[in-house]
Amino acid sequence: MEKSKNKFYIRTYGCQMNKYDSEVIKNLLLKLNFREVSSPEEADYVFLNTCAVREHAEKRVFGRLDSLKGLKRVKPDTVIGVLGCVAKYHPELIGHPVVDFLAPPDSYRNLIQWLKTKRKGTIPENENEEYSDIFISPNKISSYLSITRGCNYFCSYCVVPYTRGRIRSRPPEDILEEAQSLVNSGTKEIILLGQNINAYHYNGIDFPEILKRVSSIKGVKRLGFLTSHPGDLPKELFSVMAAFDNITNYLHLPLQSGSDKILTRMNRGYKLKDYIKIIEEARNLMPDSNLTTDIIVGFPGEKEEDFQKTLDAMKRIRFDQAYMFAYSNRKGTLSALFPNQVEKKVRKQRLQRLIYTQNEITREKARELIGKEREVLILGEGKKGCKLGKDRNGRIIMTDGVAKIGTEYIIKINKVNGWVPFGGIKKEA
């Protein structure tokens, strides 16, 4: 392949796993003399790495493809590919006027050879792909590290098992080698990733054990993970989190609904009382833990009384933050066939009520930090000349612009902007 014809641009949509996958793709390309550029207009190859979990994310991708029609007219030799979950979920996109190829999530090893042929079509996937021997090197203070791929939970609304397949766990030695590589490249915070990360299991090694092993690598200042499922949290997990100083006391645990009826229809595998028991155990061992969640409103069959139970659960549990969504139908999922679909207007109204309730709780919890000191790792630039960091519970903290990226400071919180705590530097940690 000519070196003058190897410039690529990649745009990532969706979750942290997609961001990690984009780094895997970059690694594959850069090793073969491809060069990343900052705009589609400069590129010979344009890649859109996509998400199909929600309709909104899909629409953004379709809109972006339509916007590339002009580029394709001016530069018809530009190769445009749709990567990730939308490529698997919408095979008909190969008929889109600007799309040259589709690359589903487990096809990236075959990408380079496919680009050389410039064929139109869908790149074949590799069965049980783990990308075990491909180590990313993003040269960032905070980096993701995937330890599982896929999911065995078939929640009735979710396309992930269909787009990313069943769960596969990476060998521990590969995980540890990649973690060490990240530390060597300057990473201080590692966030382990998996669609259901607490289901990690490889030859007798479970998730708490791999968490301990990664935390023991010299130079790992912060270690977090995403995302857990309430149905199978390992019993030892919270004690491990509490025992290791560099493991953040941060838990993202999707609730999805406060109504047992809706949880059953969602096929979540637990009831509200089970979820609350988990939270009580976590807070007992980690009193200052940072808890976030996902919640869906307007699920088929959700009545006002079901929604009220979700509001009540939110007020009782008092999440630090929540990622809240109105239900969107995904073709091929069980819930798309359910009767009693909730009107779009009602879904939107319930979502606004939920957001308002959670925002009040988030502000209150942020104000509780005023006057307290936190050990904060500075991760990057913030707004208006400030620096952005995280404390040992994974909370975002803003501070003075003089703070050095990659350095830890003792910061005293003196105010809250919106719901983001802001503090002054007392000293280096």
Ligand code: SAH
The other form holds:
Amino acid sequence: MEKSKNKFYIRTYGCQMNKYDSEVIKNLLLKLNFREVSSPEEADYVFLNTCAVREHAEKRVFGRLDSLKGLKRVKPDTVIGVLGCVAKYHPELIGHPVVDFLAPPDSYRNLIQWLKTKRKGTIPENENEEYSDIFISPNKISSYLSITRGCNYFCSYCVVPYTRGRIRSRPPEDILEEAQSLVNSGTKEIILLGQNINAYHYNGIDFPEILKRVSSIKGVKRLGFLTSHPGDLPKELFSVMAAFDNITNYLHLPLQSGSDKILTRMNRGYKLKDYIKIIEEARNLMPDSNLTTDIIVGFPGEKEEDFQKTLDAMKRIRFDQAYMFAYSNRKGTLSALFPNQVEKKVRKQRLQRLIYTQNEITREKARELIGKEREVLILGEGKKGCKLGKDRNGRIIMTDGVAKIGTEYIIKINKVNGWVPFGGIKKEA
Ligand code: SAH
Ligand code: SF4
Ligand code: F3S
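Please give the corresponding structure for the form predicted in complex with the ligand, as opposed to the form predicted on its own shown earlier.
Once more the chain from above appears, this time first in line as the rest of the complex follows.
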């Protein structure tokens, strides 16, 4: 590695965990005098931090690699690495004409050493890696903070346990130190991350305890977390969320299907009635809570009547928002071997129907906010010169362009733009 060759470009695909990991990678590189640039053309090193959760996510990465062929021809010295979940899921990518190395999710500490020798191949991963002592500093108003890595659930459709390994919980003191350093660098909202964040456990300390401890750090104006599994929720979670002022009453709780038969095949470990009970409890303790979910349609064996159950569950529960996906068959997962795979065309049609139903609900939920006042923390620019922010329960709210990023305002909602509530500023909060 020549001294002058220190410019890197990084592009991140996939979930919040990957966004967090990219910050970890940047942190490691910047400490060693690497410099981030904004295009692959300017870079000595091009890193794609990738996602394998669905075929579509993967295709975007393959497409990007193809488009880098031209760059490799003109600048053959550019080192191109595939990082993240695709690096683990597709080891054969090392044979791709533009790929110099693969770096799966637990290998990033070994990246620098690897670049020094510029070997071709796959960077070895560290066992039980938590990146616990690495404190990111993204200088953002809202920052992610990862507290667990991996997942033990093995839902039958999902690649994550294969790409990211078993669950590991980070020591509380490292979490608190990172939270403090985020606040010192200007962060006002912290979002704690884990694939099943409620499974956090470290020497007798569980997730509600971590929430309380982070929430007590001075300067943490908002505290949220992603993602919860309905099978993991500790008893006192909702009462902690309700009791602490700066914890957002936002729960992202993937349902995946409204049919018990499909939930069993998915290996989710709960039935619709268990799920509904949790939602009722959440709404009882947190009346203004913001509830969102993930749904998969067209899972192997899903009949029209199963799909109807999902539609009915959506109408009954009325989520504030939902992230909806057509089932994607992932090699190596259990469900890839299931009989009765649903035709792609049918999966797509069901997805359209589900999106249509949820969009109506999302719009209605947004309209219910008209006339209400909310404390909104402004996070960034929106469309047409507007600003975007979040209320205390993590709902996205739009307002006038004059609002300052990082400031909290009392905003009175007066209309809905598409799905997003829009309001005028009354005063600073
Ligand atoms: N750990 C989180 C989410 C992980 S992936 C959780 O369990 O809730 C995010 C979402 O992608 C999942 O909730 C699921 O809805 C979707 N997903 C995962 N694998 C998929 C697949 N093979 N096909 C379609 N959607 C999938
Ligand atoms: Fe995947 Fe299930 Fe783990 Fe979520 S809980 S990451 S869907 S295996
Ligand atoms: Fe996240 Fe995609 Fe990996 S959802 S954990 S980046 S497969």
